[in-house]
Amino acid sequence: MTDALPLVCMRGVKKHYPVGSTVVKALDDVSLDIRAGEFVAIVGPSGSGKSTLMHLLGFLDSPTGGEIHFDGEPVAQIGANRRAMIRAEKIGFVFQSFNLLPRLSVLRNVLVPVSYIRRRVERAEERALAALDRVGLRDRAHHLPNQLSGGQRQRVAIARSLINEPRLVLADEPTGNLDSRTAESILTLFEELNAQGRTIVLVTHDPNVAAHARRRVRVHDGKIVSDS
C-alpha cells in the first residue's frame, strides 16, 4: 500500500561538477518519485550517475539545480541541522563495505545510529536485539565484526539501519563484497523487509541484482533512460 504523496520527489535534478575547464553532468535533468512502501532499485554501469543519485537522495549531497522534495518538505529550504536530524531518523544506509566499527560489539554498532538523533529513545537496546532478531543474528549480539561471516556482517548493517524505524532505507551495493549464495540470502532479507511495509532504494550495477526489486530506474550518463 503507498502514501498518495511521494515519499520522494525530484524534478529536473542536476549535480555537475567542474573538471578544469569541463564540466562533468553526474546527473542532468533528473525527475522521480519514490512512494512509500516500493522496492526499487537503481541500475547501471560505473560511472552512470546512479551512487550521485543515492548520495541526494540521502542527503549525503546537494545538487547544482533543480528541486527535492523528502516527505513533503523541500529539501533546500530545511537548514544543515534539520537535514541531518531528518537523515538520522528517516533514513537508513546500508553499504557494500558494511562500515561498521570493529571494536564495537554487534549490539553496540546496531545501536550507533541512536546516538545521532535527538530525542530519547526508549529501551533502545531492546529494539536493537529485535533489529538483530529481524535479521537473524540476536544469538551474535555479543560477538566482534571480525568474528562474522561477510554476509553476517551485512546483515548487522541491515539491523543498523532498522534500529530508528526509518521511512527509507538506501541500500549501496549491499551484496558487492559477497559470493551468489550470500548475496541471495541479503536480497531475500530485503524483500521481506519490503513486505513488512519498508520502503527500500537498492543501487547495483548488476541486473540479476536489480530483478529483485519490483521496480528498476535505468541511469546512464546521467539520465534515466528507463523506469519500469
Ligand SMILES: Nc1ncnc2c1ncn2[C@@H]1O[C@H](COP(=O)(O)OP(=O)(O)OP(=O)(O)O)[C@@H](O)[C@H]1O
Contents of the next structure:
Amino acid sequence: MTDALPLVCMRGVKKHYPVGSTVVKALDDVSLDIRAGEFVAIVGPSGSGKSTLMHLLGFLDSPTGGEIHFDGEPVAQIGANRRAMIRAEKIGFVFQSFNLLPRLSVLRNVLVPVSYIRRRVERAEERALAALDRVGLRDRAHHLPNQLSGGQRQRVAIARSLINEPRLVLADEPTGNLDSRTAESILTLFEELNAQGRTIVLVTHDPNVAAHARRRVRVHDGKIVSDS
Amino acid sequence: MNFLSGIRNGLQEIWGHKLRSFLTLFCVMLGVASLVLVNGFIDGLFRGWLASMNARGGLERIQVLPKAVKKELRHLSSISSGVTELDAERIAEFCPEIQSVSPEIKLDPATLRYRGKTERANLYGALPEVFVANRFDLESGRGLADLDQAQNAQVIVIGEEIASKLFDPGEPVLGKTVELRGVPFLVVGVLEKYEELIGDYNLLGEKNRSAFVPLSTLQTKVQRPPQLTRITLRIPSPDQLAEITERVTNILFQLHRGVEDFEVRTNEESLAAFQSTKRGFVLAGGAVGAISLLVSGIGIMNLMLASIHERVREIGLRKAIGAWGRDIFVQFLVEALTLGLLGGVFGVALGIGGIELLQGIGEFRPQLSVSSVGVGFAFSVLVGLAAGVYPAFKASRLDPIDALRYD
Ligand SMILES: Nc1ncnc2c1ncn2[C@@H]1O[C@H](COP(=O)(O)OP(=O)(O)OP(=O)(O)O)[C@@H](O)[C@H]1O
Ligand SMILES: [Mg+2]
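Requested next: the structure of the form predicted in complex with the named molecule (the form predicted on its own having been shown above).
Then the entire complex follows, led off by the chain already shown.
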C-alpha cells in the first residue's frame, strides 16, 4: 500500500513568527512523511500548530526552517506559478473557515477551482453537480452561501475541494460544524475517496473523527508528540 | 477565468454594493457625458465654420471691394474711378497665376418673375469666371459664355432654390424665360443644390438663392452702375495668398492713383480668429476632460480599494486553490474596467441626450459625431484601466496565507 517515495516529506520543518521581542514557535522541528494513499488525522489542542502544518503541506506557506518535498521535488525550488498549478490540479483544500465567495451561487462556488486549471475542462458543471450530490446538497446548487446553514456551507467547501479530483485532500476541521450523523456521512465520503487511492489529511480535535483515520499524528506546542 | 466571466463577476460586485457603485458610476457618467458634450460643441463649431468658410471660397479666394475714402482725403476721390472692370483686366494681366478674375455687380433688390410667381434672388452680373471663383457647379444646362458678354445676351443661370420656387416640380426649367425688372432672360443653366445642415438650418442656403446674368447685359439693359460690387479672385493655392494679395494691392494703388477707395479682403483673418477660438475650446475641453478623468479615476480607485479590502479572504482563497497573481490582477482590472465601461455607456447616452436636447435651443448647436462617442468610450476604458492598475496590483501581491487568516 505504501509507495517507496512519500507524497509529502518534511524534514526539520520550523515555522517561527517573531512577535515583538519574542518568537512564537507555531511549528518547531517537525519531520513527517505522508505517503500516497494514506488517510492521516492530525490531532492536537487548539493553537498547537495543526492549521500551520496543513498550510505547509499544501505549500500555501513557506517554512522558516527545514525542507519540504512534494512528489520528490523540493518545494522551495518550485516557482510561485507552478506551485499554484500543482495546488489547483493535485490538492483539494477544505479550510477551517470554509471561505465561500458570498456573491456566487453554491454551484459557481464549487466551480471556482476549475477556472484555475490551465487546460480545457470537460463537463465541469456536471461534475460540480455530482460533487454537490456527494455531500447531499444538489438541490441547493442555486442558493447563495448566506442562505445555507454553517454545516451546509462546510459541505459546499468539501464539494469544492473535490471538483478537480485531487490526489491529496487537506481538510481542516471538515466536520467541525456538523451534527454526528452528517459528520459520519462526510467521513464515509473521505473513506471512499481514500479507497479510490486519494491521500487524505484531516485536521481535527475530535477523537471520534480521528478514529476513522488509519494513522494519527498528534501535535502539541508545535511538535509531533506521537505518530501511530 | 475568461474576459466575459470577468465582466459578469464585475457586474455582480457592482450590483452587490448598489449605493457605493452608483456614486462612483455617477462620477464616471458625468465625466464621460461632459466630454462627449464638449467634444460635440467643438465638432459643431468646426463643421459649421468649415462649411461657411468653404461657402465663402476658402483661403484660395481674395476679394477686391470698394471702400469709402477717409474723410480728410475725400477731395481726392474724384481722381480715381473706383473699382471697375479695368481693375479686373489689369489684375489678370499682371498676375497671370491667378486662376480666375471675376468682376461682379450685385443687383439689389432683384426679383425674378415667371408666370405671376416672383422670387427674390442674389443676382449678379458676372463673367464666365464667376462660377470657378465662387465655387459653383452646374446641375444642368450651361454657364455663362464669352459670347454672351459680347452680345449682351439676355441669358440667366439660376440657383436650385430659385428654380424650385419659380417652377413646378418636374417642369423643365431650361429654355424658359424669366423676367428681371421687365427684361426677359432665357434660363440656360441651373446650379447644383448646396446643403450643409446644422439642425435644420442650411449654412449654404444663400448659394441656392443665387442667379447670374452676363455682366455686360446687366450694365447695358438693366442698370448702368459706374462701379463693380466686387472682384473675386481665385488663386491656385493658399501658400501664395500673402504674395498675391500684396501684388494686387500694389496694382490697384497704381490704377487708383494712390486713392485708397478699395479693400483687398481675404479669409485669412477669419481663419486666424477661428483657430484661436478653436484652440480655446480645445483647451477648455481638454481641461474639463482632464478633471473628469481625475475625478472618475479617483472614484473608481477608491471603490476598488474598498472592494479589495473587503475581499481579502476571497483573494486568499483564490490564490490557495491555484490562482496566479496574474489571474487576480486581471480579475480586479476587469472589474475596474467594467465600472469604467458601464459609466461610459451611461455617460455617452447622457451626452447624446444632451446634444439632442441642445439641438432645439440656441443657434450654436453641438454636433453628434462618431468621434465624440468614440472619445467618450475611449475615456471610460482608459479611466477604468488607469484607476484599476494599482488596486489590482495590490490585490495580486497579497499572500494567500495572510489573506486567509485575515478577519
Ligand atoms: N501570523 C502569525 N503571527 C503570530 N503567531 C501566529 C501567526 N499565525 C499563527 N500563529 C500562532 O501559531 C500557533 C499555531 O496556530 P494554528 O492556527 O496552526 O493552530 P491550530 O492548531 O490550527 O489551532 P486551532 O485548533 O484553534 O485551529 C498559534 O499559537 C498561533 O497564535
Ligand atoms: Mg486551526
